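This document starts with one chain, in the form predicted on its own, laid out as structure tokens.
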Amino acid sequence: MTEHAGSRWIQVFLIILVALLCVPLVVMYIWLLEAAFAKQTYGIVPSGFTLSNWRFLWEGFKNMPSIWRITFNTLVFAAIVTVAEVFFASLTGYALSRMKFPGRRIFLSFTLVLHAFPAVTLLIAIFYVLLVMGLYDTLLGVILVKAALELPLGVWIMKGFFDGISWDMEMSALVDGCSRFRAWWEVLIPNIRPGIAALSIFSFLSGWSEFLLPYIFTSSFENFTLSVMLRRLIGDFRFVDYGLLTAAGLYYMLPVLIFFIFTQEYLLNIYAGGTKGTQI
């Protein structure tokens, strides 16, 4: 009974500590839906309300494309490295999790390593290699490199999904005549669909919250995404319109929260079954 009772009791303690910890970032997305349509935002409080602040919505912004133009380059950056991330690793995550060949702990090694480098302290070797490659200033470039960045995390966590099949039911397939390849597509893919939605989902919300390459690697107007536009926005501190940045700034935030609030079961899986038997 006193151990139930100990356990109860670090159990409220937890709560009310993360509680407390959630409090700042409650109130900080409160006074972001205020400010987004208050007429004054200056100070602690935003007072007053107008709808004025939301009026790049049809009015656009200075010296910039319009925000749908913006908004489809934003979604197009992340679908696309979503598409090439999921692809790319569940391939090699099986190949990993499946096949033997020399230099496969190496390479797993090499692979878990290139993940631990920040981006940032490859952008001028990336600026390179999309110079000569003609890639420079494109959205596409920059996609290429979000996808490679981010390509051995999403390597990893399909191979623990891979390592969690059974052997049998693979073997079951290959006796029966399916080569390779269809097994991988008929029989474990779709027993991994709870990772592959996950990594689909992890992937999208990196690619939405990018900010770093587009903003290093595309210069033109036409190539914005949300994030470049936001930091446009900001400009010279001194003579920001902070009702349109705050308006601007959770227009930017919104899909993501919805999309997180109907996916986050999804996304849990990457943590509770991503390592799920992996083994080098």
The other form holds:
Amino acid sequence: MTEHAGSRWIQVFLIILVALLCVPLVVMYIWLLEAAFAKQTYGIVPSGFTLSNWRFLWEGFKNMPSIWRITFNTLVFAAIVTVAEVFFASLTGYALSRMKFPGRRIFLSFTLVLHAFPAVTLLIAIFYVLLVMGLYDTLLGVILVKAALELPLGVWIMKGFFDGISWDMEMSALVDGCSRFRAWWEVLIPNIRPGIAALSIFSFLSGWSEFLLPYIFTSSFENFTLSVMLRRLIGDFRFVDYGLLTAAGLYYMLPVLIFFIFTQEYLLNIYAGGTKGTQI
Amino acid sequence: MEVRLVHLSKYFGEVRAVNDLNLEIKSGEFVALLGPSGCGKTTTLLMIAGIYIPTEGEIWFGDRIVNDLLPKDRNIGMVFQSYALYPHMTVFENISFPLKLKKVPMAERRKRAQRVADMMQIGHLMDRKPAQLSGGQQQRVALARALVKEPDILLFDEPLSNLDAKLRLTMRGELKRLQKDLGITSIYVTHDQVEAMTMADRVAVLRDGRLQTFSTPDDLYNRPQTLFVAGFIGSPPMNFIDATLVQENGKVVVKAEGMRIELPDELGKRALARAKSDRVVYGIRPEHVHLDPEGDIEAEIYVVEPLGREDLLDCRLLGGSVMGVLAPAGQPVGPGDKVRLRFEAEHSQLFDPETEHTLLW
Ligand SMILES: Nc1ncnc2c1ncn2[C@@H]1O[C@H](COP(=O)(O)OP(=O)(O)OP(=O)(O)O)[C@@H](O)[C@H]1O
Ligand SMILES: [Mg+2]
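Form predicted on its own done; form predicted together with its partner chain now:
Next comes the full complex, this chain leading.
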């Protein structure tokens, strides 16, 4: 950028332009932050400081389970979805990358199509399936649905990472005395750790922020997740308590923010450094 | 361990990568599989390793058919062209990995890995990761890993081709020495004929998945069985001329336009007995043709290629055929000069133009 962007003035101009374009975004976040701690806001100008917006942390909400229960549910939901997705995607991705079997190509194209398929169109069908299996209004049911919908993309990602590992290395493991499964576990998996990390991060975030599935397929209090709770805050009060809503929203975002702060270096490394994962 | 390949074939769809291969390798022997790119060398090796399942045929280790044996149960060591080290393991972990899989206790693992590593002169690198090693060192780690479990058979797939010329020369000697010391049956795939000729006890030449010949380097060079082998082995390559085989005054003579060579009696008799017609392919190596003012074959210099110690002269005979001639460097001749050539008739090769088989050996 420094050498080719022309004169200094063009650079300054570009920076100002970009800054201006960012203003709406920045304003949104600033407002979110101050509204969570202010008695009232006039436009974006806050007035008075209060923690009362956060009283849900110790008092809970009206007509809802405790915030800790909801947080725990969300955590369980995101974590199990992540574990399931990584586990199945790394097995399936391996098979698709390494094994010859009838229908492999069709399977591959189907996973792509499935991923492109909007989940909304499947809602009714999924509802019936869950009902028949007795999984409607259970956390497990929603977890299974979410993991299944996320799996095609995960499989593709993992297949890509497995494709990047040379056959020689796997053959070498077999000759050294591994079974196929042992070679997968001891030699291939350690070499696609960046892929597993990326997939874990994304499926965890996707699970954490999932709204539609838990909203539709659960109804009992004990299955509430944070996103459903937020929706309740908007819908069930006669007039919306924006202070409470923003505080709850911030609470919902917090783990994601913390997560990003701690993993951003690793994430950047995955994208910038390719699959090698060498940190120099 | 003795290795026998019996009617071994491997097809990939329509491609016959290996086609009806028969090979008997003696215990302790060092055999090279030599052939141009794509002739099925790697495929053969991977079948012996148990990674590919043969389409047809049998693989015998000693008195046992191993077709259905998994790679891990064959007790082989293998060195890949890419070395295929495990990047997430240290050198020690790489070398001792086969022992770990055999559930050898840690103390003994350490001892054996260290011994092999010392033998390969990488004993001081045990704590490094492969990425922190030079190509030559990685090569040695790969070798140590193949040796550490004391395999019955060693397989090499072009292990030296990623090294620079000088290191390759050193490693060539070391490998051969090591193999003789340990006495492990070894199969060595290469497309470098010098490598095959210098290292192997016997060389199997493959072409399009078929075995061309299987013989000692000496036979391969001096008594090639087929036209392909004669042309493939040796650099600069053997000269070939379409010629006729005739008898004149009790002598057997090879004739082509601008060329007449009297064969030594022994060769002549054999050729005559085997030739199906008078048409033959005559072959002679460039080092067996000399510039000689007394010589009886006229030629014109076409190109001079200095090779350092020698010059390769491309000469054109009167009939138009081009003949490579190796002469000591610094010949006072240039393109266009008329010269006379003398052939060492006792080094002649004769082939049947139809079957491409030798008429002499
Ligand atoms: N997995 C495979 N699927 C399809 N065809 C293959 C496969 N492996 C090898 N072949 C084909 O089989 C033939 C022999 O291949 P192979 O790898 O054994 O050659 P090679 O002698 O080792 O050559 P090189 O010297 O280039 O390594 C080639 O025509 C190749 O294209
Ligand atoms: Mg090969």
